[in-house]
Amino acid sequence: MTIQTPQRIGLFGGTFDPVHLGHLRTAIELAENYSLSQLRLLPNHRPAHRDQPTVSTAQRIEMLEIATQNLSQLIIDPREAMRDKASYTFDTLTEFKQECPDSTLIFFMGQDAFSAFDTWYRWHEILELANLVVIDRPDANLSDWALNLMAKQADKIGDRIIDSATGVIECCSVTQLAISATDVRQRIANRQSVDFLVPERIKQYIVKHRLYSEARN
């Protein structure tokens, strides 16, 4: 009888508003160096901790999907932007939850948003669905909250690494590649080139669906 070694699922939510080679490189680096069975690029409908995306739903998920066409480790799940509520990261862990029970989870995050992570919904519960992890960057750094609760939960559980256990939270670093979706809407509104900053199959899907001509700060 065959045994099959659990799959590692990593989740990597974002606006993806739009997606950027910033996000595609990091993406592939944390799919690399967490060995992953998958990693799921969970696009936003109405995101509770950041500002509403500026094109429709349906054009950033399409715009994913064109950027990760012969990224096979790389899939699309739109499950949050389906939702027509805001989206929590505590609904969709306890839906991978019950999808595949077996898996290890893990959800990715950046600095900014895990010194927060007190503020968002059922974050005590989040930590007994998946193990986080922190992308380091350079521009910013974590909380004194934050630092506690690593501090706190490391002593909790131990010495565990992220295998199948949830709870653990860890920090990475990543090649940072400094481009932002802010900085690109602004470029294509003040019709600058934004030439390896996105691929090049997206830049042309923007300019044919005149997207972004009016960027928001």
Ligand code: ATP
Contents of the next structure:
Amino acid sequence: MTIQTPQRIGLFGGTFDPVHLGHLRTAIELAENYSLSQLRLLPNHRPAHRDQPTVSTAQRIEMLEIATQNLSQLIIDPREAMRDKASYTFDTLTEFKQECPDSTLIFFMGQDAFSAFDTWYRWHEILELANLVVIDRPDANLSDWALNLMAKQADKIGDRIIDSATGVIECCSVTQLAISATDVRQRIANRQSVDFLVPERIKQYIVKHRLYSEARN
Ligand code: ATP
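Target state, the form predicted together with adenosine-5'-triphosphate (ATP); input state, the form predicted on its own:
Everything in the complex follows now, all chains and molecules, and the chain you saw is the first one.
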């Protein structure tokens, strides 16, 4: 009899406006480091914690699909993007748990997002549905609230994502690429190069569809 180990599914949300090499390098390393069966990239439609994105949802999804064409472990999951109301991580994780009850879920977020995690809808319950990995971001610092929660976690000796189904919070370092979508958008608006900040095919898509040519932020 073969004993099947539960599948480990990673979830990595964001605006991806546009997807850049910082996202992609991070996603590949997370999938490797946590031996994920798959890492789902979840573009937001109307982010609950962010301003509205500057291009259409369909275009952001198309760019993600182009960028991940040869990366089979990365799967674009448009469910949040397709919702016509504010998308909450709690709702998404509840859905996943119903769809894959035997899988372990790992939700990944940057330090910037984790610092405000206490403002997220039903954040306590998010930890009952998934484990959480906080990714080091260049130039980001954790809030006092986040540091306190991490310190409490550190007391739970022995709890590691590798053998826990839910409720563990870990930090993770990935190769630091100080790229942000804000900076990519600004460079395009300023007619500057975005070579080696986004994949070549994304650059071509942006030029073809004349995206981000007006400065917004
Ligand atoms: P913006 O500049 O518009 O705020 P962003 O570049 O931070 O965008 P998001 O779409 O907000 O990108 O990010 C999605 C996820 O990717 C978040 O968890 C974020 O912390 C992470 N992320 C973004 N850029 C990087 C990077 N350079 N390295 C590691 N993680 C990143």
